[in-house]
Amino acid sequence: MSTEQLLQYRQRMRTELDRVLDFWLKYSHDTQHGGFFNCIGKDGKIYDDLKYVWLQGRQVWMYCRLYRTMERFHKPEILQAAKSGGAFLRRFARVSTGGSPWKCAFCLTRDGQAVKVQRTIFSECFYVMAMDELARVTGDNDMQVEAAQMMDQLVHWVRVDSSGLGRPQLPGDTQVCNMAVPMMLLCLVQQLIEGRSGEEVDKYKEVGSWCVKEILQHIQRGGTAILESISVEGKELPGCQGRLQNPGHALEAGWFLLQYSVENGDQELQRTAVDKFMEVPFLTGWDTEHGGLFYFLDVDGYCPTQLEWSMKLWWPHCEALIAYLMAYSQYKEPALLERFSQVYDYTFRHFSDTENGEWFGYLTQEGKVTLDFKGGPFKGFFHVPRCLYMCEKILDSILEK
């Protein structure tokens, strides 16, 4: 592929990132109560004022990352927005349930009253990401300490005792290892050790090694499938749950593992990240008739029980773009760049809204927009800007070389 084509890719990523950022700066800020509106229609109108802690934390992290690492985004209004979001989180996100001072709500009212708590770790994970990145741009050591303390609690819930999450162990319920858990902890490890050294970093490196080991157990069926959920012994589970594949999640795990393995000089893990966590889910997950990645698949070819299984969602395509461009930057294999181009063509043709800005998130199998909002309970200022940001940075590095 020519340098000219790579330059065109970079310019598109740059332009799209600027447009996406403008959309959220214009429509999502709650100047009365702080934090961000999450439920935003296609043209920027707020259709619900509930605030989701996952998305509040993600938006703080994304603003801070752009402010800290890209000169054109080193602007006071971006920093102020991040501080406002961080203050809202610190004041309202944590709720006292089950005796734990670290549990966070999933959903809040506009003025910060808790509405719902999930019995998972993910609100807390995005709280850690937000606090650590905000500490990096403000120099507020208290935030960094708070992020480290919550990380300790997360590791305890995952590896020692999960009772603080409030999920009872029912007699017919089988313990399951979901790939999302070690994936998310590995993401936090990379966040917390970036640019740091010392005893605390050594502790996180041990957690990172554990996460990698857990993720690799999801390679099943002799290396021909990445299964989303497995038993605590690392074996395939019976029934629909055990057969479930999530191509986008596997691709995201792929670039997490590739990033980790490059930083640690682990060439075998690098190859596994590409061959197993990128190629395997892509080859099984790509819709050869209509294009795009399926949301869910059954490894034995049954119809998945998730009603949205055949839809094309924005975030798996974001993860695929990052994964294949990162893999190409590492190996320079033309086939990897061809995969990136294939995903790129589909993604920008179907998801990007050239009229109102930002991206649509939910398409039919045939590629038609079926839900036209730009922000909802699970779609916020994160997957799209993170993808565009990372792809722009990777293309910068490729072109410089």
The other form holds:
Protein chains: 2
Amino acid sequence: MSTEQLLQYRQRMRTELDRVLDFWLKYSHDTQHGGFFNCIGKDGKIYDDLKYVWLQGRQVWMYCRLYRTMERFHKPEILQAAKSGGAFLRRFARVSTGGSPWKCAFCLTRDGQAVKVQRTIFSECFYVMAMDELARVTGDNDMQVEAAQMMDQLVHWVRVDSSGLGRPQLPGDTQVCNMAVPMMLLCLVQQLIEGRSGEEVDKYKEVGSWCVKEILQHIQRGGTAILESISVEGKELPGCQGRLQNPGHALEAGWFLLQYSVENGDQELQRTAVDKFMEVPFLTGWDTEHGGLFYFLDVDGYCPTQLEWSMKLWWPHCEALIAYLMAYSQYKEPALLERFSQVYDYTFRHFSDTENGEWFGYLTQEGKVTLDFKGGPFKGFFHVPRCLYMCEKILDSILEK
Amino acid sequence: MSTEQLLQYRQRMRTELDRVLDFWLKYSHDTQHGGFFNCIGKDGKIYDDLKYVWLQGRQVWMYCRLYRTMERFHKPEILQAAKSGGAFLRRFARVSTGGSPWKCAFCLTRDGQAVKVQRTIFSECFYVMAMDELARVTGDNDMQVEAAQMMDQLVHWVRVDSSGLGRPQLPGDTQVCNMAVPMMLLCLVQQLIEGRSGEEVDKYKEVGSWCVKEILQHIQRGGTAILESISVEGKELPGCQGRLQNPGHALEAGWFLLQYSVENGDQELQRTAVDKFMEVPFLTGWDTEHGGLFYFLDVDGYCPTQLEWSMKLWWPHCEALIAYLMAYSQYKEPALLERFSQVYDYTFRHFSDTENGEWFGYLTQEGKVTLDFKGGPFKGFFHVPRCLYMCEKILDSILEK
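Next up, the form predicted in complex with a further copy of the same chain. The previous block was the form predicted on its own.
Every component of the complex follows; first up is the chain already shown.
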């Protein structure tokens, strides 16, 4: 592939990132109560004012990351928006429902009252990401301390005792290892150690290598499948849960592992990241009939029980773009750029809204937009801008060499 | 429409009911641990052995109802299967997780260990249905007493104090009235009073009229919409939750109300059941482009946030068939039979599997089967056979006159 093509990709990533950012700057800010509206229609109209903690945290993180690491986004309005989101989170996200003082809500009213609490760790994870990144741009040490304290709590819930999450103990509910947990923690480790050193960092690095070991256990069936959920012993679980594959999630794990292994100079892990977490989900997850990545698949070919299994969602495609471009920048194998190119064509043709900006999130198997909002309970200012941002950065590095 | 046509409908209902019953008798019985397999592939293969309490209870109820009220199903094998399911439920469904001794699990392992508990009332409702109907065919008074005790607990949770369900109190989580709750209770009231009299029955009748009043509050926007969730004051709620419509659910409420009002000689309520709970969901919920009933709709035309909103599910079509046929048998208005006929054509063309028996449950908006199993976590031996059974009965009564 020619340099010309790579330049065109970069140009598109840049333009698209600018447009996506504009959309959220224009429509998502709640100037009355602080924080961000999450439910935004195709043309920018707010159709619900609930605030989802995952998405609040992610938007703070993304604004700060853009502000801190890309010159054209080093603007006061972006910093201001990030601070507003951070203040909203610090004031309202944590709920004290009898359990730990670190437990965060999943969903808040517009003015910050808790509506729903999940018995998982993810609201808290995005709280850490937001606080740490915000501390980096503001220099506010309190926020960094808060991120570190929350991280300690998370590691405790995951590795020592999960009872503080509030899940009832049931005899048939055997402990399951979901790939999301070590993935998320690894992502936080990478966030917290970036550019730092010392004792804290050593502590996080130990967590990081534990996460990698955990993620690798999800390679199952002699290396031919990445399974979302496995037993504590690292074995395949019975039933639908055990057979579930989520190609987009595997691809995301792939670039997390690749980034980690490059930074740590672990060549064997690099190759595993590409061969197992990028190649396998493509071979099993790409829809050869209509294009695009399936959302869920059963490794034995049964029909998944998730109603949305055959739909094409935006975020797996975002993760795939990052994964294949990162892999190509590492190995320069034309086949990897081919994968990127194939995903790129599908993604920009189907998800990007050339009329109103931002991307659609949900397509039928055949590629028709079936939910046309730009923001919803699980779609915020995160996967799309992170993908465009990372692809632009990677293309910069490839083109500079 | 000619008698010939009605006879053809009845013949199809009969044949189909026989085939559906055969499918479940053949594939769903767990002869080792008792109870029923719920996850059954298109050709009868068990793809997961988890047992869902809603579906266990519903299957017991349906077997008993067929055994008790249709001569051709008065067979020992059906009674035996119902008893096995009932014994499994009595032994394993109730969990004592610190709260009430009446709380039931949502999902059990094959050998009956609790996997998941919902903080709602529905597992318990289907337990009542199963026990009461099983008591009627076996004459086992203990079961009837158990059904009555569970019903008391349900009414207490719904009308007095829901804290025993285990939902945390959150400041932003204002109380919401979901139509499912009074609908389900009304269904239980009808079950428990059938053919009985006395003090207990008077108690249930009071509950029944409370349920009807509650359901009627879901008629909103000057009678042009049936909204799933409303405030405790009977007003529309803000946001997506407040605007949500579920046409199949409204239609089900329609025939519950029609049945109730016919039994109670309430002509005004009869008319409301038809004009509001059957006509409105058809006008708003029928897909004029591809046919079939949408699963969810937003009353203001926003895109619902449920990923499956535009899919065509089997059960709303089952409810619609019962509703329009029952309404026609009451009023003999040709327009009502036309509605039935339109739903019938779509339903039998798209859902019924002429190859392996039983019905598919999940279609795309365009009508393609997208999940091909016959049984899953929410699809059991219930909506299809109840629909066929009730339609056959209603056609009998129309044709006899």
